[in-house]
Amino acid sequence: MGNIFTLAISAIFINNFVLTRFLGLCPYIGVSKKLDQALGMGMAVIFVMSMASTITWMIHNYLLIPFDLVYLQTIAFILTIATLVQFVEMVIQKMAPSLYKSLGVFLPLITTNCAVLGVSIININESLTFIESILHGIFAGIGFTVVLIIMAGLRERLDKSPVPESMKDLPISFILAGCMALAFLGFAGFNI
């Protein structure tokens, strides 16, 4: 149980994919304008990261290693992630058309989201077990969602604040992202 807690705290706060590893910045900046969009994207990323962690671990351990095809790891992982994202896109389009429209181009971009590929590769490189890989994918997705929601909340508040015209939208967003990264960097000193 302690190992699960350590994995959760590490993936969500200490080694957050967006703020400490700088993976997945496109949706982080692009979808964090509205809280509902951020939450929808976060849920999609949690699902894709957890499923990608599960499937890529099995592909690596039961297909690539036994047949000595480890050099195809990146290609196999990207194809797996692309398939999962297409599935998520079809489900969201059918179940929540308004969310599908609001996410726009950022939903298919989960396919090329390096955070999703990063979690799969890190699971393999750190020799995580099957269960640890699944949990790491879930916790990494939660960490992604947490920073996406925080950023969306801050950006919604900034839209109502007297920000100088030259700093509106992206410039202030980059400053916010840097401040959030510094704040999360404070977690790096914790010993778990």
Second form
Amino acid sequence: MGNIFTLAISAIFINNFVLTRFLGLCPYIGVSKKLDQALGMGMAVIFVMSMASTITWMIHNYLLIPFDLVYLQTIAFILTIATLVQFVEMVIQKMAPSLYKSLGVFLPLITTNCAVLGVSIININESLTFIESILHGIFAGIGFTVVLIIMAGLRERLDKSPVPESMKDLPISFILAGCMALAFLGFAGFNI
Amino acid sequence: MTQIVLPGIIVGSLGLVYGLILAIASKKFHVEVDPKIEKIADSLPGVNCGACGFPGCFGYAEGIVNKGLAINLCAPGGADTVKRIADIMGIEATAKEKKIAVILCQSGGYENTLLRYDYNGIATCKAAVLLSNGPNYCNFGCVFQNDCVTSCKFGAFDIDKNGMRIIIPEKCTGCGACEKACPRNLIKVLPISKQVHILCSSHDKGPEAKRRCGSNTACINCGLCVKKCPVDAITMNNDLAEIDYNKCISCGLCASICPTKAIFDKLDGKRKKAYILEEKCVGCTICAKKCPVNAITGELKQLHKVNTELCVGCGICLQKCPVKAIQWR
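Target state, the form predicted together with the partner chain; input state, the form predicted on its own:
Below: every chain and molecule of the assembly, starting with the one above.
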């Protein structure tokens, strides 16, 4: 149990995928304009990450290792993630068309989102067990969502604040992202 | 051998399984797209020029079906496209008048432009105007790096021997791409029925404008056209005469009086003259009063006559006659 708690704190705060590992920065800036969009994107990423962790772990341990094909890791993982994202896209288009529209191009972009591939490879590199891998995927997704939501909340407030003309929108967002990364750096001192 | 075949088989079968999953999912989660959108997108020209305000033709098709946008926004498609879309949507066709681009500057060739310096920089107009306000003497004139020509997706620009751009009316669709491309705002997209244009954009004062103009056709803001215009369509705006095309009747009077030939009349010499039908005229004198050039004479209750030498064929009398006794001849 303590192990799982450590894993959660580690994935969400200490080794946050966006602000510490610097993975998945494209949707972090791109989809953080509105709170509800950010939430939808976060949910999609949590789902894709947990599914990707599950399936890639199985592929690695039951397919690649027995046949001695570990060098095919990247190809096999990317193939899996691309399929998953396509699948999620179809489901969202059918079930929640408004969310599908607001996510727009960023949904297909999860396909090439390094955070998803990152979580799969980190699972293998740190030789996590099957259950741990799934949990790590979910926690990594939650970490991504938390940061995305904080950013979206801040940017919604920024819209109403007097920002200098040349700093509006993206420039101020990058500064904000830097400040957030610094703040999350504080978690690195945790000893668990 | 197995070292090559085995990975091939495994990755291949992985792909096969994933493909099957996606194929099943695409059937199961299939979303119906309105067939009207595809039909409309097919009937649009497909050049993605952006004249309608959407980045592409498909976006406009979606806009028509989902948001109920006007169906006459497609400039390149013209009346035919509007009719086809109207058929698909089941609504009445309301075609807009075709528009055409007009270059409001008569300078801009090798021989009719006065230059301050030779420009050998980047060959775009936008770059040329940035370098100490352009190479040519006139601060409002064409810098002839042909941004308009490259912006045109329909090949509607020709360049003559003198290096002047000529718009081919048959090819121009009035999409407005060149209007946006010109950094000096020399191109305007105007209704094709309007035949008289002030081909100068210089806001310089009279003598200054003429001195700077290489073709000596600058508007010197003398105001003759403003006084002469029978429908008050011309106004002097910041040292440049401008035509209000909502009022203009293309009579060509301004072109005939302009001392610098800054006003160009496409119909010059081709206009028909007014003719009064003897059996219909009641002698009300309305036409005589309205004629801007006093070409109609006649006493009250008597047959009126048109002096064909004075008549400029503006057509005002045709509209004003209460008994429709005047015709073109």
